[in-house]
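Next up: a single chain in structure tokens, the form predicted on its own.
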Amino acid sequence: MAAASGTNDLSSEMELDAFRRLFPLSFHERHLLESIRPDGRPLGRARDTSLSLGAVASANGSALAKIGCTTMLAAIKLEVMTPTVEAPDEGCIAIDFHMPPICSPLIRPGRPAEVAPVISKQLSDTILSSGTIDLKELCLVSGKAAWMAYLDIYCLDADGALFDAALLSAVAAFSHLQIPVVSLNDDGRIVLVSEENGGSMKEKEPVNKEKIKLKMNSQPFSLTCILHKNYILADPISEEESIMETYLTVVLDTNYQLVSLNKPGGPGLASTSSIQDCIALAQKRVKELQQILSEAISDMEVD
């Protein structure tokens, strides 16, 4: 009697997986039928999240975010640059997102995912709008010299919400950066001061006398949601995504004030009350990444 149990069982789950695949629209939709997502979550809420600070040893800030199986690895290497005429006392950031052959099944080596430059446009116009970080906390000396941030994010692992993950990890890569100690030298250019010659270099006129945090101003999280039908899907993932086209991403900063709302297409049409619902998740969910970032933080301070 077990072994016809087993076997009942394990037939059962293989026509469950065989139509899983040939009717992907239909199995999801018997799920939405009774409010429960394929993997037991209810329609409304994201996956476990992660966050781990200073995954880059040699990086100046670095964060590796977890999203449910969406994996991104975030680095910054400061630069010292010329500041710009229009702008002689503020600092510049530059934002790349790769996303190498390794992330899916889908990228092709040699072949650039149409998605990753939209995405790094997406991450450098939310970062400069919301306003979290104050340009003007990377200069050194006002026309002279400023630094540039090179925010390179690498997507491990492309299992839905990307530029959810992305910019979560964007955002703890800048928590746990740490802007070098510099001088100016006898030749009035600025140099770095290591651990080893600080004590012994003469300084000519010292810039920075340590190591500080960069000043961070109210944080953007986002959430991102599909909209199918009556339905509303937080933090969908890349089998949601490929067969519900229309979704919604939201970007609140952390005093919940809208800092943009983004519709990449889709067939659907985002109405008032689904766009009102999508913002009321959103605000939940930056409570979530609110407090998930500050025990990472709190983590790395006692480690």
Second form
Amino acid sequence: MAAASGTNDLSSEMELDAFRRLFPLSFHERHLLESIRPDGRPLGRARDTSLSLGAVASANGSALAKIGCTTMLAAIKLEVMTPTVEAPDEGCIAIDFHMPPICSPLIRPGRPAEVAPVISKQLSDTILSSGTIDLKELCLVSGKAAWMAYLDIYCLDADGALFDAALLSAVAAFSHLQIPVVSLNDDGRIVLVSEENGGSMKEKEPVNKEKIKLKMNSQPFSLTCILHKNYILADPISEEESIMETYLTVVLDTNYQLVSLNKPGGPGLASTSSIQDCIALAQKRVKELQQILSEAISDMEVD
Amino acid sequence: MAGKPGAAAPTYSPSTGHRKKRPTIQTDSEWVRPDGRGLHQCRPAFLKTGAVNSSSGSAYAEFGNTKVIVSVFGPRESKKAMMYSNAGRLNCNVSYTTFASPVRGQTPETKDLSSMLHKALEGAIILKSFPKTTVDVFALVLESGGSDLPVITSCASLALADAGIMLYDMVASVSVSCIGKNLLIDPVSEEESLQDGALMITCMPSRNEVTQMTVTGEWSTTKINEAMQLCLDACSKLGKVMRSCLKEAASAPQD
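Okay, that was the form predicted on its own. Show me the form predicted together with its partner chain next.
Okay, now the whole complex, with that chain kicking things off.
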């Protein structure tokens, strides 16, 4: 191609950073020819992931997830609500994803990122449809009081694969969640049980002895892959996402069942074989993430 | 929203049944600080630069329970609607997470804080070094444990230094609360809610110049002088801590 040879001529004269900024697509494609990416990863490998639970002391459950440079902070605060008439035994989960201006140069205060409500809805749908949390566990007094869990996820640094990091932090925050001990007041309000109150309050059964943890069924984990020509790149960085626009997100649970598959348009087309390759990569990733999550949980318990 | 739609019914946070009675403060009694510090002792500060990779410069500050991240972007192109200006512009924005305060969703006036941050920093930045462009300073308060604005200001100046923006000096900020006859430096939220007066000083320690001073509440002249002196001493110590943080970051091996 004339264009490629044109850039090839320039590439011998130009500095690496300048070439990367001016011809990003050729820069990345030159790497893909060697089956590697600019940061040295093979095509199917995700970035280093780390997880830390209990980052926010004032919340009932929280987690900080880092995939490469992408950082997400998730926190859950519990409040009491009256359950609906149709579902008197069920609590409620409200999931909100925020991208504050600190996370990326493209976001201005007062003008929320376009991608934030999309990811927010995706997260909401994924977590609820995966059946990870049984809403009946959030019930306090049938028909009168139930927990409303407000899950807020903040992106602190946006460097690609935002959905993956957000989902990981949400799942980790739920596994760290501790429901406080409460009892029913004489006025019909729920109050926290503190040591000073003693036995003067009427004790209610659900959370009597100690702070309990939420029981989670199989947890969902995801992997986003970029489809570009014949290549499949797992866990893209933001530079890759901006130049190669077609991506596919696969969400699997710990039993390797498919929870959701999302390919939102894009110029590239996904054949059945590439979808199956992505699912295979996602399966490997689920194993890695499960390992990381269980290590983080056991680290917390040791403390 | 999960569960059934239309769950717009108000939710409440289960607080303890007995409200904590506001402790009657005898005017001549000694105040005991909830975290066991001395009256003139600041909280230990944890400062780190380079927290956010996507920004030109960033810093994370943790003073006790107050945790703040500040990102600096720029100098970058000013909005087209702005007129030409020989000097650079500064744009500040402060926001709180929903879980920053103990009661969900109850955030202080962030517009007020944003404009105060702007006033505190603009005296320290050499605006002439980046004409026609804007430097954006965005702060996110992750957890609000008292004395928020001083922590935001100090963290912002560290982030500006990390971004390589030319400054006349580091900007350090400390606040003092007055409860009865006691002067408490670097108050926590509980102390701030009981205070009779507050004084905040933002200064450039090495140049001995004050960029911003805010006094609210009841103060006598002697008290103000004493409080100012406390603040200035604390600011110079904080300035040294900030400089050593920058030196460490600069001398750390590049990966």
